[in-house]
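A single chain comes next, written as structure tokens; it is the form predicted on its own.
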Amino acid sequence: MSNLDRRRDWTVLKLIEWSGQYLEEKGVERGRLDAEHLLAHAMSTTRLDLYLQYDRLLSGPELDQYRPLLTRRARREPLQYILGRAGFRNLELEVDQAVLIPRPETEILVDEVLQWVSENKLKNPVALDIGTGSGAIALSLVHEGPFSRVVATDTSSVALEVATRNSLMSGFSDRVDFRLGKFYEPLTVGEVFEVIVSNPPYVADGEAQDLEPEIREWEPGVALYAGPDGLAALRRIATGVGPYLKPGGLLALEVGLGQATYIMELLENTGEFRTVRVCRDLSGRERVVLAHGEMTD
């Protein structure tokens, strides 16, 4: 960072180019893109607006705003945590170290739920989102689907605080019921849902060293790791779903690499579902397991 400290003739373009190379030397895959986001944040502008200001000199206060942001990213802190926000489908969500950063793979999970609800022409269904984190899934369902209400649970009270703020910012706080607790424990006797959805922890404890530093060192372990085989949470959700899912309802689960076959067999063996199938993500990996029957009136 010494060059950045000494020089005072930084144009927007020069700073982006230097910062991008600096971040890539630190192991950041998309150094220039991240530098653009950080600089736009420091300058209180948009990334696209930077392109119109390439020749403008940065002021001292702007450099002072930017320097610590670049330092944080060079330490492999996720860009979303530095900016304090992350995009998910049609929403922009607050994120911090209390919650996982929403990912494109989970957008596929939401897609499959919305498609199933549409195909079955459900009116005002109620869903359960287990392990809601930032509230990304629950808020997307009420924003894009016909859901009258989503119950969203999490074991972390600080995660639920983030999710609650996101619900207030998105304007859907009256349709999402946040509850603290594990799996089905926060539910009341007789409470049932047309849809139960979850992106639970599914990384095996021993696989932590294989994760990128942004994940391993910064994201909450309670939302990542699920026992020696990574299946503890998925197993608990799959085997306990019976009393809480309406006949013919949908169970939708995001799973990790190599886990789909086991979870599908587990669900098939319950005898509670007519159809159990898997959907692949954009990279071709089996990512979402769906189990459902025929909806009844």
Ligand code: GLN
Second form
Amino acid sequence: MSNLDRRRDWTVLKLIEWSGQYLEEKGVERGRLDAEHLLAHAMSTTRLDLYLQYDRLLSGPELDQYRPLLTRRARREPLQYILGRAGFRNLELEVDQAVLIPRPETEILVDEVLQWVSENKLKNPVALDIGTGSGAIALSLVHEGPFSRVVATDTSSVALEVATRNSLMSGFSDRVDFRLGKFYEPLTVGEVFEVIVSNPPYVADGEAQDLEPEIREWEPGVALYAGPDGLAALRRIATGVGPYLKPGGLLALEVGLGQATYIMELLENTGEFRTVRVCRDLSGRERVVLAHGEMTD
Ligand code: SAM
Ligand code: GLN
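Let's compare: the form predicted on its own is above, so bring in the form predicted together with ligand GLN.
Let us now look at the entire complex, which starts with that chain.
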């Protein structure tokens, strides 16, 4: 970061302003906000605390800590990978390039599952989270819901390492059972769940160039792409769910733009569900498909 002049006296405020503009020139959307996060991280303090010391001069070592972080963000590495953590609902999760950064949209998927479980007054249900990544969904379910256990699978062993560390940090590791493998393969015959949930990869292979560099160049492809139409994983999960869902149980899937109708039809055609419905996200997009019956016990 040669532009960040070593000879100049940098106050906290001047540095934030300069860096924010610099990041925005590099195409980062909220440059100033990200600069604040990075500087707080470099100074081992909080963003709020930065506001209280706007006029403070940065020391040489502090600038040395900060400079490489700014360079990484200017190369469009996601802020969360640089900080090594991401917020999801009530949790703070460790993230690195092995896992997708959990998205706010996925919080809606968790909301819908929790609401259904509560409406159906389920006691100690067991859930399956296919493609757990950082563990965001599985850990939120045990943290916020009445689940006695969640089986969390992923085809990526490095993702499961991150998820395992997150479960240890969360204090709920005894209730999450991580298993390596594709789709339903890590399950044993006869294993059934009240809830099956997944945010699988759903981006069409050909749509890679439409993604922001933060996603395309940094997040794991195995977490994003699902064949020529982006539906390969959703199709496999929807059509294979039968043997693993308890009668009356809930299947909850996050889907991509324009995919909900197709997945709903697929689920209706299985004849296994009484209700198949869609929920929208905060920007009004069809985002979560729910399929369920009614729990009898
Ligand atoms: N559940 C996390 C979340 O919502 O933040 C991660 C979701 S990410 C979109 C999809 C995850 O599914 C990735 O961690 C990826 O490794 C995993 N995955 C991809 N194909 C899979 C498969 N066939 N079986 C199981 N997991 C798979
Ligand atoms: N929502 C992610 C995106 O930013 C995709 C994640 C997924 O494929 N499930 O496009």
